[in-house]
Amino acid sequence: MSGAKPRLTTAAMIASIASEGQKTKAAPFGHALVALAETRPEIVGMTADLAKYTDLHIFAQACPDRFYQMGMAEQLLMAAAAGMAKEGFTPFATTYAVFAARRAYDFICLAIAEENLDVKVVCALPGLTTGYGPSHQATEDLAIFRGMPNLTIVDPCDALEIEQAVPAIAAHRGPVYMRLLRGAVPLVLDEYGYRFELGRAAMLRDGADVLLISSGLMTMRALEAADALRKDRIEAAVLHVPTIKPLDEATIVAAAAKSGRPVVVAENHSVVGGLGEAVAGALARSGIAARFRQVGLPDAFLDAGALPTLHDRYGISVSAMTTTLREWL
C-alpha cells in the first residue's frame, strides 16, 4: 500500500537496552535463581503465563518440581504466593510490572505486605522498556508501590546487580518488589568493583561539577553521560541508588551537601512519585537547598513504537540526557 507505515517488529518494540558494543549477559535473573535454589530448597518460582518473558523459564527447566504456572491470573498468582509463604516457602513471583502494579495491587497489599510475608515479586518491563504502549509500560509502578508499608523496592542497574540482588532479597525477611531487566542484559558495574547491598546507595564515580543520582538502567546511562560531559570539562559524580525503599537518605544527603554542586536525578519512571521526588523530599527534610532537576518520563501516557526512538523522544537516552545536562549546566 502506498504511503503505509512500516510495521514494527517485536524485536523493535521489546529490544535490548544495551548500547552498541556493550557487554551483555543472558537471563541473569533466571540463572541466579537456579544457583540460589541449589542451597535453598524452600525457593519456588511462580508466574502468570510469563516464564519466558521474565527469564523464569531457566528456573522451570532446572527445577520443574518447584515451578508453578498460574495462568493469566495475576491476582491469583499473588494470593497463591502468599499461601506458599505461609507454608514456609520463599516464592519468587514473576510477571510484567504493569500487571503487578495495576491488576494485583490489592492482593500484594493485603495478602502479602500486610502479613509481612516472605514473597519476592520480580517484574519485567519496568518503566519505558517496551514499545507496546501504555498497556505494557510501567511508568508509574514505583509511585504506586512506594506508599505500601512493609514493602522493600529494588531497581537494579545491570546483569551483575541482578545476580547479586537475587540472593540478597532472598535473605531479607519480608516482601520485596524488584524491577527486572530481562533477556540480554548489559554488564556495566563489573568495571567499578561494585557490590550490591540492600538499602545502600553507592558512589560509582566522583566529580565536582554536578551530582547525578540514578537507579536501574538510568545508572548506565548516567555513567555514559558523565563520560560525554567530561569532553566539555564538566566533571559529573554518579551515585547509584538501587534500593528505592528504604532509601539511603544519609548517603544521598551527604553527597548532595558536598561542595554545593547541583543535583540531577535520572530515572526510568514518571517524574511523579518515583526516585526524583523521594530524593527531593530527603534533601528538603535535611535543609539542603541545591539546584535540582529531574531527568525522567513525563506525566503522560506514552506512545507505542521502536524503543530507541521512544527513549530519545522522552529524554532518557544517553544523547538526550547529555543534551539536557549541557543546556542546564
Second form
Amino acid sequence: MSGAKPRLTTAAMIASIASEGQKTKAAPFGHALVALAETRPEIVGMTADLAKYTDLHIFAQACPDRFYQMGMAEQLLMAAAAGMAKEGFTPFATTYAVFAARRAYDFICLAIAEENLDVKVVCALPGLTTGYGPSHQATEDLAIFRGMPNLTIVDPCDALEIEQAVPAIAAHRGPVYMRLLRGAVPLVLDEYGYRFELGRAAMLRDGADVLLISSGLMTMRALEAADALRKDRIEAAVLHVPTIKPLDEATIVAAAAKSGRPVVVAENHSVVGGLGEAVAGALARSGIAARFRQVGLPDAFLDAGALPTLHDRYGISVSAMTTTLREWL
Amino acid sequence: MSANAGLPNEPSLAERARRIRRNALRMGEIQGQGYIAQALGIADVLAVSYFHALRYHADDPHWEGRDRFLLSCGHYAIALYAALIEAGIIPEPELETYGVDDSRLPMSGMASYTPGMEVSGGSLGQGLGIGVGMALGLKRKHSGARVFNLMSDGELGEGATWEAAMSAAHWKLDNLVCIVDFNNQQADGPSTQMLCSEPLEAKWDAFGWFAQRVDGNDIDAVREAFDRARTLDEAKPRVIICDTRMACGVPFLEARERNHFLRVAPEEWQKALRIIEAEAAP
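Now that we've seen the form predicted alone, could you pull up the form predicted in complex with its partner chain?
The complete assembly is shown below, putting the previous chain first.
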C-alpha cells in the first residue's frame, strides 16, 4: 500500500473532479455518442482542435468519416455546424465552454439559434473545472447563454447522466448547449435509480430542514453535503436540475413551497445569471418568499491553482459547502 | 433548371438586370430609403446568378437539388428580393409590402421569412462559414449542388471570413463559390480606407482559392467568370471579386458621394425609375 494519494496542489488544465476513491467512467460522452451514431446516421462530430479534451476523439476513432476537425477556429466551427444542420445533419460541435460562450456567441446565436437548427454544442471545462485561470474558466457561460432564445441548456451531474443526456438532446429538435465533464467522470446517480429527462428536475432525496437545488457537479457535492449534515441531524432535500433552460419551474416551485424550509441553490457557476438567479426569479414570480441563499462562484476573475484548493477557496467543495450550510441553518 | 435555358424568347441578361433594378427601385420607393445603391450595383451579378448560373425550381424553393445562394450581407435583401421576384420565386405584387409590418420581405434578409432566402444574414462575416458547412454537407450527401455565398467588401474585415476561407481550401470545396461585391463603400466611408483588404485577389489566391476579379457591372465579364468558376477542374473553392459601382444605372445617384444608405427624395424615385424604364428593350 502506498497510502492515500497526496492531494493535488498544482494547477492543471485537465484535472479530474473525481474525489478520492470515487467510482468513475471513462469518456462517457464519447462512448454514448458512438453508440447513438450507430442508429442515427445523420449525426456528425465537429470540433475546433479539442477532440481529445472533449472526449470526441472516441467518436473520431470509431467514425472517422463522420468526424470534422475544423481547426482552431470556433466561429467557423459554429457557422459550419449551422451549415451542416441546414443540409440535414445533426452536428455535435465541441470546444471549451469559454470559447463557445465568449468567442463564438454571435455564431451560435444568429447562425444556429435564430434558425432553430439542430446543432448540439457540447463544451468541456464548464464553471470552475480547470485551475488554468480565467482564460479557461467558464464561470459565466450559463449567464451568457440563458438569454439566447431557442437554446436548451443542460448541465449534467455525472457519467450516468451524460450517457443518458446524449440521446435525449439528439432527439430534441433544436439547438442545445451541454456542459461536459470529461475524462474520468464520477458515477454517482446510479445509486439513486435516476433517469435523465430533458426539461425535468428530479428530487434525489427528501429532507424537511433545507432544500438544496443544484445542477452539474454541484449535485454530487450537494448529496455529499446532505450526508454530512445528517450527522448534525439536519435533513436536506436535494433537487437536481440538469436542464437549466427551459427550467422546470413547476417542480422547483412545488418543492420550495413545501414546509417553509430554506432554499439553497448550489451551482458550478458565478452567482450572477446562473441557476441561482433563475430559481430566485421563478420563486419570486410564484410569490414564494423562502429564505434563499446561493452557493456559487464569486463575481470575479478567479485564481489559477489546483482545483481542490480553488473549490475550497470559492466555497464549492463538499467541506466548504457543508461549513457554509451549517453557518446559515 | 434555371429560368434561363437560352430559349429564343428569353429576355437577355441585361434585360433581367434592368428589371432587377426596377424591382429594387419600386421597393425602395415604398420605404423612401435603403440600401438601394448596393442593389443597383449588384443587379448585374444577380442577373447572371439567377438567369445563367444557378439551378433552381421557382415553384419549389426548397428543391433538394438546387444551388444554394447565401446572402451573407443581409442588408442587400432588397436586391435579392428584386431578383427572386424576377425569377418567379416571390410574386411581383408582394414588392409593395417591402419593409412593412408582417411582410415576408423584411429590410434585412432572414431565412424564416422569405422563400428563396437560404440564411439569416446581417451579422456580417457569417455567410461564408455557413457556406463551408453546407458545402461539406452537400459532399456528404454526394449532391452535385453548389453553394454561392454573396458577401460585401466590408465583410472582408471580419476575421471569421478568413477562418472560413482557410477552411474551404483545406476541405477542397470545389462546390463553393464566393462572390465578393467590391463597391468600396461601407457605413463609415470607402472600404479601402476603413480596413484595407488589398491586394485582394492575391489574398484569396494565397488562401488556396481560384480567384478572379472582374468588372461586376460588365455582364459578359461576370458571366464568363461564373462559367470559369463552374467548370474549373481543380479541387479548390472559387471566388469572384466583382468591382461594382454603387447605384449603377442611375447616374444622379451614382454621383452621390455618401451612398451607403441612400436617402432619396420622393420625386427622385420616379426620376430613377424613368431612367431604368428608358433602357427597356424595344
